[in-house]
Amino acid sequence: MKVKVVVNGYGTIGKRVADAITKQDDMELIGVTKTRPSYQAKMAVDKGYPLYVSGKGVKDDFIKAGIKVDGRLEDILESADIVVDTTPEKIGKENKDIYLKYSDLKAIWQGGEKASIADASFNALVNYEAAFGKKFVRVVSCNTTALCRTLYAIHKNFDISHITAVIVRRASDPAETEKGPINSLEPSLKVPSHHGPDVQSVMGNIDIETMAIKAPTTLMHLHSVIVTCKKKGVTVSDIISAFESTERIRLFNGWEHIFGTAQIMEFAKDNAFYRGDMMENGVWSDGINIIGSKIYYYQAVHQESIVIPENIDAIRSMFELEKDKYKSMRITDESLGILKNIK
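Structure of the chain above on its own, please, the form predicted in complex with a further copy of the same chain.
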């Protein structure tokens, strides 16, 4: 029996989650939603995804645009085992009241919502087990997901005592042309930025401080990370080994001539990753430095796609389809064409 999934909000994350669901043997996509007709709504129908109208959307608007709809969100939730909420920040919270009307319906929210919306905040590598059998789970944001992956790789091997991370955020996604800035740098004045507490919502009481700056770019986020470990004598090659043997981390070597986020996106396109997505953390091998007891590294984060495999693993954990996180990640990664060879 396959888990029946509705993706509520067929946007940047939603369309990717929907595609990913269709590639899983243990899941079935029974519907996606849109509030307004658009080329994306049309694309969903063209792909054969049953389309439902959500929120304040009007069915007639879709019909006028020549887009076939199968009903409203509420019409399909009855048949669903789980809804993956990929609506914009804060809307997900409002939707919770709708989901609660269906007593057996589980739900996943994204990192734009507060941790308190769900029973657990989730990262496949760090706390896959925390979602076992849970009804409501939050997959943490792109930046938090990326931090969790590399920090877990270090923590597991070398026992982290302190983390400093400065997050340079991309101002908007490539198609979000209504957002800025286009030529300014904007600090997040509140310290820690939400990323620190968010990492703690997954990794527990780890000592992390974060600051964040918004930059006028659309492609990826970029993190500067400084880590102190309890284990002494850690070398650069120890860190490289730890990253190499950890899921969803792609190391870039000097000879690859990957100078920044633009080259990583070009790499993803050259490798024919669908939509040019990069679901792994991009880490520069030559950017891993050790001075005294501190480890320094930079990582790039593709905000549009990095959480997609995490959503899939979250479903697998919530329905206890697979008890072993490594097996779930392997199934997910193989289905999504994530290239890394997991040892």
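Please supply the coordinates for the form predicted on its own, as a counterpart to the form predicted in complex with a further copy of the same chain shown previously.
Just the single chain follows, nothing else.
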């Protein structure tokens, strides 16, 4: 039997999650939601996705716009096994009261919500088992997802003692013109930033400190990471091998003329990735260096798509459809056409 999924919020993340669900043999998309008429609402209907009105949305507004709707969010939740909440930050917290009215309904939130909203914070590679049978799960943010992937690879092999990371954040997503552009570099004056505690919500009491800067770009985030390891004698080749053998990490090289985030996004388009998305971490192999016990590396993070496979794996874990995380990730990666797939 397929898990019946509703995606509440058909925006940047929601539309990608919805499409990903339709590619899974063990899941069924039974509805998506919008609060107001838009090209995205029309696109959902054109794809054959049942569309429902959520929040303060008015059904008549959709009808006047010529967009067919099947009812309100509450009309479909009774039939759903799980709702993936991809609504804007803090709206998801308000929606929890709605979900609690349905005793058998499970829910997933995104990283914009606090960890306390759910029974577990989730990253497929690090703590897939933590979501087994859980009712409420939070898939951590794009930046946290990326940090967890590479830090897991290093910690598993070389035993991390400390992490320092600087997060250079995109100012807005490409379509979010109301947020930009900005002609400024803006530091987050809350130091350390929230990213460290968010990593700890998945990886436990790992010693991590983070800072963040907002940059005038919409393409990707960029992380500058310094990791101190307990294991002695680690080489650059060791780190490259660890990354190469870890799911959802893609190595690039400067000699390939992939100098920055623009070239990585162009690479994704040239490889015909759906929507030009890059769901893997992009790490520059020739930007990895080791000085003493400290490992230095950069990674690029496509904020619009990196958490999509994590949402799919979270559903599979919550319903215990697959108990082996590597098998679940392989199923997900193959279905989504993710370039790298470790056998």
